[in-house]
Amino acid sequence: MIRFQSSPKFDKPATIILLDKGQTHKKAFNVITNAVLRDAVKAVIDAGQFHGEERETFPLIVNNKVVLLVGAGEAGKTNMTALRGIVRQAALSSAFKKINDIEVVPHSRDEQAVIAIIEGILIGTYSWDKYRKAPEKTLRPIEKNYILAVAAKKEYEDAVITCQGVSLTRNLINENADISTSDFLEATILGLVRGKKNVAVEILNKKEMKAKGLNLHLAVNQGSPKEPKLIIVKYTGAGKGKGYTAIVGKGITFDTGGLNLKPTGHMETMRSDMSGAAAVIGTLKNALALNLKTNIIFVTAIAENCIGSLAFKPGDVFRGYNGKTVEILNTDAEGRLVLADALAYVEKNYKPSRFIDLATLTGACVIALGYDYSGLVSNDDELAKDVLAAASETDDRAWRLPSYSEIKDYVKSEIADLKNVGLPKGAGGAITAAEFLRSFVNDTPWAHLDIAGTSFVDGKGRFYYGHGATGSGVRLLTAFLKNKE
């Protein structure tokens, strides 16, 4: 939890003061008007043993409290990631382990800079560990208490309320596949919306699927013995004369790959394949929380692809919701499919104004961006402008790939309308995925955001993330959306 007061106070079990490569005894001393931590602190810059350099750290132990100096490097060139990773690595220090509350004296007022300070704290601590032992845990963001040393202001408290969103966001990645299935994200997007007046819910299930026409959503799912859904929330934040901007998220919530059975090393975080579906349903509670002024469609796509009897198989053919018809080449390639019939029934009977869809969609898109940029393509240059915008503006970064006429002959089948790979040996995976994607939204304004390598640090960590999922696209279309206010 982050508390805020509008100067520093020192009178808590810890501190964090972040200063500036090079700061003056003055400028560092104007914050510290407790003489006997001000002159500890004199003492350590006096004796060469603390410059600011960036993540530098100084503990000091000063009437009988933890006083961490932490250095935020050059003053005015820290970059905001770095930023993050400093207040991260500061708030994780052991010598906080047994201290609940801690003031954080930040090193400048600049608007920018102290909502990275928020974001290292409440994205950098965040820990998942519901399933170690109680004695190794490590304490949970919510279970420590930061006093901010800035005044309180509307921007301050959205940047929390945001990173309230990633963090469910990543608790439903983490979570084991068989809890976090479709009964489970249905309940979680219940109990978001109860009691919410300006919203309206849609559910199709199994027999709704089949009775409408998604069955290339139902062949992903026909291996499992778990429900499908299609889940639509109708948010209206701005009247309904105005526009909806749908975001449609993959929830694939365990990929075996299906028939084309993935090896080892590549199945092992595949419960992280419902991340685009996650982030929808972290960006709806912030679209809560904020009272955004604006109408938004979430729609969670969400399947398991299993293998068994039942799988769907290569070669079949399948016939989606818009009529179009696809020849399966690979059964690992099945977000594609669940997002193609969700774009179709949405684009149909909700007529957005515009579509953003996020998956974990391809490891090419990897291949090409590699783990810290999420891949982007639209048909629409204005919306592209805007969604690139939203992500420079939240350090949820993306890079645009291209679309162009050509790529269309690339998702072309020799027996069918569409099939559901491209190139061989995966050439232009990322691409010809989107382009696939596209097939099914017609005219309406549309950018996919592929976060397969954003969206899950296997790993110690990358950025200002541990490991497991980062919560990837939250921030990014949670400031989209405020924009569109």
Ligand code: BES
Second form
Amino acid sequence: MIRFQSSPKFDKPATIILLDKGQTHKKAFNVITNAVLRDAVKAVIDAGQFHGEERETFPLIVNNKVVLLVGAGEAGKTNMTALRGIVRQAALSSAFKKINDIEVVPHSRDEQAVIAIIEGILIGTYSWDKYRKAPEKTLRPIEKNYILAVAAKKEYEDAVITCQGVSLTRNLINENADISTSDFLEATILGLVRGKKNVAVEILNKKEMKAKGLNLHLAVNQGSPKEPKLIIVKYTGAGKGKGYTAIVGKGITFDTGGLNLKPTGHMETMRSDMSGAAAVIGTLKNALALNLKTNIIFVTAIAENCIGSLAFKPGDVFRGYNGKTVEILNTDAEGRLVLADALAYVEKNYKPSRFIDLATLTGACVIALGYDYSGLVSNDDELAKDVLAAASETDDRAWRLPSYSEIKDYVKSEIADLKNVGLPKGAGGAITAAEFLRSFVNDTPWAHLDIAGTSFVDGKGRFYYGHGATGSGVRLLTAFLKNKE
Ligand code: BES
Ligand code: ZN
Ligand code: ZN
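Next up, the form predicted together with the named molecule in place of the form predicted on its own?
All chains and molecules follow, beginning with the one already shown.
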């Protein structure tokens, strides 16, 4: 947890002091009000042991307290991505292993920098250790108390809340696929909205989907013993007369690829194929906690893509909710199928003013953009601009890919209206998948974020994220929705 106090007190068993380069002396002496500590720091700086370079650290023990000097780099030129990483590294320092209360003294009161420090602590120290051997009585980094030496203000409290939504999203993704199921996601959503007055929930299970004709969604779930679910939460934060932003998440709780089975090396992280839905749920938590004054429809399209005798089959044709037929040429291209029905259903029955969908949709997007930028495709320049603005405000990065009229042909089928794959060899796979989705939206401005690369770190970590789910999309969506207030 993070608390704020207007000035440093140096009364905790541990202190992180961020100092930037150049001004190290001056800053240190302005900031460090405790005389003993100030002398100790002065000695280190005078001896040329610490300069405030980015990522430089110097540990001290002063009056039996652990103090870590941390370099923030050139004054006024802080790279916020680096700053989050610096704070993460400091907070995870082994010196703090047994210490639960840590004061953090920022190098700057710049609002962006303070928010980056908050995110460095809360996002940076997150780790999924539920299935590790229980650590001896020490708190997980994220459960420790961080006392940030700046006066509280709404922007900072909001940043803390937003990070809690990010953590929820990460937990939902990191959890086992047979725990984080459609029932579990439903219970999570219902838990969040319980007792809220400006919220209405609609849930379509298999029975309702059959009655209403969401046959693309049903096809994907055919091989699974679990319930498919389309969960729609209508949140009226701005009053009834205003338009709604619909955010729609792909919620494949596990993607085996179906009968077009994924090979070893491609399936191990596929419990993360519900990252879009998880980002929608984290954003729902944030919208409620921040009491956002805007109207939002939160949509999660949930299914499990299994193998087995009941699984849907390559070559089969299904008719979707909007009446269009789809030839299944690869059962591993399942995300676009559940999203197609979700988009069509929500557009017809809720008439949102705009759509943003989030999906771990294509490996092709990972090839195109790597792990640091989500792929954005949109039919509306204004909406795309607003999404990119929210992405750059939050450093929850996105990069726009093209959408153009001729691309329609690439998803046309010989025997049905559409096919669920694009060009041979997966050429342009991210934009042909997006085109498939676009063809299920009529006139509504729509933006699609392919988060296949950004949602999960399969390795030691990158930037300020450790191994596992990153919660990509949550900060972006929360900022986007705030900007609509
Ligand atoms: N869930 C995958 C996409 C994915 C790949 C997400 C890597 C995260 C990391 C999706 O359902 C899929 O398998 N897409 C296929 C589509 C193809 C068969 C047209 C792909 O990208 O290979
Ligand atoms: Zn797939
Ligand atoms: Zn998938």
